[in-house]
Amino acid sequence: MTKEQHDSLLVAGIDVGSASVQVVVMRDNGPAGAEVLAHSSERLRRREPADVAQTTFNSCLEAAGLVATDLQYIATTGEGECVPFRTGHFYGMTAHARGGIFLAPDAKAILDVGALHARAVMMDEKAKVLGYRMTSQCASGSGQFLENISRYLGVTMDEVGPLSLEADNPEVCSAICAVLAETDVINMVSREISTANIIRGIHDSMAGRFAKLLRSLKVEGMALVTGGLSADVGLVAALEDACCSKKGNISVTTHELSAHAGAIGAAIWGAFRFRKLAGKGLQLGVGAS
């Protein structure tokens, strides 16, 4: 490999979650920075994660105009150890922290809201994880819970965020557990509470719990929302309100690629590992474990 090729690496990141797979292909130029060449996402829908990862990876490569042998490193994160063609695997919090810094260089923390849980991760400017907090498994603060509620209310997940912003009198919803929260929603429907006010009440409940995670880490500054619910504008707005309602200095933001933060971080760490091993005279081929 020439010096020019070593300075500019083509890498991929694959984030296998409990509900979907995100893939990115990136050009990493070392100290000069990195760029996303293509990104792709696919829901699992009860299919084998390894199979979905393969098809999503293939479509992302095609979008980038590349083939697998063009890549120097294929990094996975999340449940990505099931991907047989990976070069290496990275821990989820580490990957999301690095992806968060890439998308929002001033971020002091990321709030990763996935299908089954949410976690707040505080990091420094080099993406070193300084601390984290997670919601409990039974809590009503997950993407799967919100999807179940939207299905009961007869709206799509794409409609949830905009509807929440239309609320004029949000209805308080249980923040204790998913079962109690779903019971609350059934009662709200029977009392003819509007869908918008029900959804905003749920968003407020979730946001209150997420804000507590960030405050418990003593985050000061910007927090980037990542994960599957990062595109939910209603949830982000509720989180902004929750962070402003109590003492502290936390601002909330999101990014159009926030759902791919884990995959981005994995790809960047993959490039870092490739260079480190190459510096020691070692070679890692794509597909090695």
The other form holds:
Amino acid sequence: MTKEQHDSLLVAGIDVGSASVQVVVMRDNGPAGAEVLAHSSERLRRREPADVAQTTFNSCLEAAGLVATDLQYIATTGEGECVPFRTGHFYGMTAHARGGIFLAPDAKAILDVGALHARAVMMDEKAKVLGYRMTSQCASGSGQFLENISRYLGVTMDEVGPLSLEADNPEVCSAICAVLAETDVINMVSREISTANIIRGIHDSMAGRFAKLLRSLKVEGMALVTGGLSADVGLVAALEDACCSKKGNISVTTHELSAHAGAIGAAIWGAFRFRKLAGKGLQLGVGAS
Amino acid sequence: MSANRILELVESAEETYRDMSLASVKAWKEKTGGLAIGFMPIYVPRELLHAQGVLPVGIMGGGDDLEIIRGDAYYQSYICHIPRSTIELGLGGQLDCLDGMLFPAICDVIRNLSGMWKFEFPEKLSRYLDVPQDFTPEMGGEFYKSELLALIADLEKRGARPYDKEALRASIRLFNELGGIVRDLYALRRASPWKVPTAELYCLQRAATIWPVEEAITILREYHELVLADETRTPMDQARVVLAGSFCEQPPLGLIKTLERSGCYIVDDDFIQVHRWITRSLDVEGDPLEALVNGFLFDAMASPTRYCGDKTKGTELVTRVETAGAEGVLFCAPSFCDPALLDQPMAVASIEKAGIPWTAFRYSENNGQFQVIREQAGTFADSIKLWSGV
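For comparison with the form predicted on its own, please write out the form predicted in complex with the partner chain.
Okay, now the whole complex, with that chain kicking things off.
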């Protein structure tokens, strides 16, 4: 490749999560910035993650009007070690930090809320990870927990956020243990608490835990919510309240592509690595089928 | 086609070393009527055993397949895992087909294990193989030669063939060949680590401590040829690391696979050193016993189990990193391994002085959870790929 071609690279990022796969195809122009050409998302639904990654990748490529051999680097993150056609793999925190800076250049931290856990990652302006905190092993801070609750309440995940915003008297529930929280919810239903107030109570309990993660990192400034639950407007609102209600200077934001932050970060790091390796005279083949 | 054959070879190797009943050793004994002698990790002069018609059998603990019931009663909680699982194997009868055990000089724990073996299995040959820490021919050389002569005599008493110079020369030729193939595989892995995944190389090397040397040569040579020709193995963007500290108690295979999957190409390691302990082919022209002695004195690997002069500890690791073109070091030592962990600060000081990134973690041979190590190795690989030289 010529230097001019190195100035503009086509790269893909694949984020294999525990519940879904996110794929982005990007054009990376180095210091001039990058743009997302296409993005796709697919739930795993008990299928092999590698198979879902392949089909989601194919559909994303098609949406971008490209074929695999057009790409210079296919980067994976999350559980993406299972993707055999990857060029390289980056760890979740590294990828989300870079994706966070891409989506919100002023962000000082990201809060990645996935199906199995949540983690707060503080980074500098170059997306170098400065520190992180994760929720403990209990599932009460995870998307899976929220999905279980929504199923008990008979609402879809898409309805959860808007319903939460309608709450007028949120009911407090356990923030320590998913089992206790689920018991709380059963009691609330029998006490005829409204679905909106139950959901907002759950959101408040989760947001309280996440705010603690951010505060323990001593984050000052903007935190971008990423991961699958970043699209939950109710959770983001609860998080804004939780961050404002105590000492500290943390503002919370989200982005329409927040769920793809890991894939975006991986793709941008892929472009970075491609240039770094090319600078050493090395070039890796892209093995996508 | 070749990918299937490679898989077959590796699976057969894994099956061999995981088989704690030592079925392949029993079959060999039945076929040949020869003796089989077990040996612990690091190094024993297998050439000598082979020359006397004895099958050397690598016993490197029980790994992650063995439940320790009696072994824990023999060792305190602050002792590493390999002696517990080894004695568990002995007491459980899995090593009954062996006619004896050799315990190379590794550390006090292994010396202690050799003593226990004598008490527990008085009818078997049990020998602590003392090695010199003085490397002059007149002192260390004479001492080591006397140890080898004592071993020869012990084997003869057990019914092994009498010592014969020509037989030893022939055995040295065979083990030179095996060592050469292993060194070639290490060189290929340094040059093209995607061709020789460490998990595969590990399985083959480990089984090659159990297979008769002639069979090991054939299998490892076939593997070498197949991976060289396999065009489906293409490079990925991974950090090149040297893995240091795993020379005695071996990590579970899952740990090696985890490290590779987490974004690391292991381009040098301390696994199964017996094949590489003598770093070049031994002389086959002169006195073969002298050749074994000289090999040990002058051509042995640097190791925490060997004496090194002052201020030289750790410098060897820097050389290995440079030779392998590695970008970092993973200190991956067994918990409570005195030789590895006592040397680690000196090794760290040397590589830090040379500006080489490193990280450290510990394992036990029966570990089954690698998530924390996966995160650590993965973020270490990321830091090398993204931030080194920036």
